[in-house]
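Here's a solo chain for you in structure tokens, the form predicted alone.
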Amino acid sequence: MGYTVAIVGATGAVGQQMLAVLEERDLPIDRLVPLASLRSAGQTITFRGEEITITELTEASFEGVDVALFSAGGSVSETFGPVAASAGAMVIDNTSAFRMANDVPLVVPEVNGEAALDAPRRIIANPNCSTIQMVVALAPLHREARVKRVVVSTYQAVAGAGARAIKELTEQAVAWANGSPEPPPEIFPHPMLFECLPQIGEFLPDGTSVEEEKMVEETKKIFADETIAVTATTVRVPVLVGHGEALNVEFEGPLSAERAKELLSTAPGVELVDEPEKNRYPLARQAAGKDPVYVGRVRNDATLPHGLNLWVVADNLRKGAALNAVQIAEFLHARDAL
């Protein structure tokens, strides 16, 4: 017997990826309920050979729903997430609405899947995309030598800001190629073409951006360790899909680059691509459309007694969002917890 699965935000970039991931994988589904705003209601999507009409999201949308995957913005999740949970659905939310709530688990299945089993509100939060790929790469190393401190610099694709951001960068590129005037930016504060923008989210009073704060706090919650020190600089780059991250990690105990590669080569959800002498290292264009978190450029940091540098790349729409949410549902299904 299969589940009734709702996707809230079915027409968005992540919602579309959720549909694609569900199509590819084996979660048993009897009925799919694509939900969106009134503007998108009436459109159709095809899922497993069946044409399904998108319906408007209302408080009555969740009757009989077993799993509700949310990716339509924080305010939508705050309003309708509890409604779906009260109707009996297990809510897996891809926004920041519930991530830091004490009674909502923040889950990456390869790292802390068991946390999903303790969801008293029937709401489980998907971490931020940049956090997900970082903790997947760190988890096997943390188990071996315990992470003490992480300095992370991100190189984040425009897809992290949604489908309209992809369109904006594409239009800027087309205009440049045609010698036409550059269209003014609407999604970002500056044009993204040929630019690196050291701002993702609003700035807080201390100068940290919201995205940077997410990486700090979410990492501690996922690892259930408030003593881990994390400092982040998050940067938007003119890449369509696929976030890159440079990690400098200090461990409590010794961990050589060779041992780290051994651990990463067998870690769930990780693919080691580390042959710099052959120009092989993780690239965004290779990660796009793929499930793994790719790790390479693993090397010792000669300035620290127990330090490593790593380069980490993943498709932010898949493992950074849609895939992780579906994997949470699969984990719960395997434990008869849906």
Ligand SMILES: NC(=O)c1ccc[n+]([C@@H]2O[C@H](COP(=O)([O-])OP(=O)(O)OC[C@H]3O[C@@H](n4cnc5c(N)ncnc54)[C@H](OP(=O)(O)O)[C@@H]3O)[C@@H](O)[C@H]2O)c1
The other form holds:
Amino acid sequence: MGYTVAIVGATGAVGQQMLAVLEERDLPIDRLVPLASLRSAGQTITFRGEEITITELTEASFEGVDVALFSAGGSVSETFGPVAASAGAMVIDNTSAFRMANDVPLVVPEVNGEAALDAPRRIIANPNCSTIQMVVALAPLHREARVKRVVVSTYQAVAGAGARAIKELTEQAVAWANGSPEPPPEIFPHPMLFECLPQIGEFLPDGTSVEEEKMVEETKKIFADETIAVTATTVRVPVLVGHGEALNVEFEGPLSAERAKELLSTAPGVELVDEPEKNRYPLARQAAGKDPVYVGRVRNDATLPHGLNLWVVADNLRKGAALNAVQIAEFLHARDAL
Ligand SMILES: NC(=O)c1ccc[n+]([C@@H]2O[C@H](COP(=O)([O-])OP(=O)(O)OC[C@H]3O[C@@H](n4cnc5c(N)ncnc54)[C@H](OP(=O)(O)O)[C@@H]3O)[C@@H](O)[C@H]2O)c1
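Alongside the form predicted alone that was just displayed, please also present the structure of the form predicted in complex with the named molecule.
Next comes the full complex, and the chain you just saw is listed first.
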């Protein structure tokens, strides 16, 4: 017997990856319910060889649904997440709507999977894409030497801002190649082509961006440790898919680069790519479409008593969103908790 799985935002950049990930993996599914706004209702998607019509998201959409994967924006989740949960579905939400709520677990299965078993509202939150790949890389090192402070600088792909953002950068590139006038940006505040934008999300009164704040707060919640200090600078770069992150990590105890590589080479969800002498290190174009969090450039930071530098890359639409959500569902399925 399989589940009825709803995908809210099935036409989006994340929703499309959810379909792909569910198709590849083994979660038993009897019925798939692709949902979107009225704009896309009536279009079809193909899932496991079957053509399925997308329907408009309404309060009645969740009848008989066991698992509802949400990725249609925060306000949609705020309104319809509780509706789906009261209809009996387990909601796994990709937006920031519930991430910091005390009664909603924030889960990365490789790091704190057990937290998913305590979801009193039947809502589980998927962390922000930049947080997920950082904590997957940090977890094995944290277990060994305890992370004290992380300085993270991100190099985030435009796919993080959705399907229209990918189109926007692509159109700017095509216009540039053709010598045509640059189409004005609609998704980002400036053209992304040949640019690095030190702004992801709104700015808070102290000058921090919302994306930076998410990395700080979500990391503490996932590791269940308020003392971990994170300071972030999040930057959008003209990469289509795959976020990069430079991490400078200070540990409580000693941890050599060699030992860190050893730990990372067997850590769940991590693939160590660290042969700089052969020009091999994690790259966004190689990570796109793949599941692992790639870690490389592991080296000691001689300016700290116990410090390491790492370079971490993952597909933000997969491990950063769709794959992590599906892994949460699989984790619950394996424990009869769906
Ligand atoms: N992109 C990432 O890397 C990433 C990572 C983690 C989390 N997220 C979060 O996931 C969410 C979706 O991101 P995305 O990148 O997939 O965006 P996207 O490509 O813009 O897709 C948005 C999806 O939401 C649907 N939608 C919008 N308004 C709706 C409404 N009122 N009712 C029903 N469906 C509606 C759209 O359907 P239509 O076709 O009908 O417009 C589309 O399927 C966002 O909250 C984002 O923050 C994204």
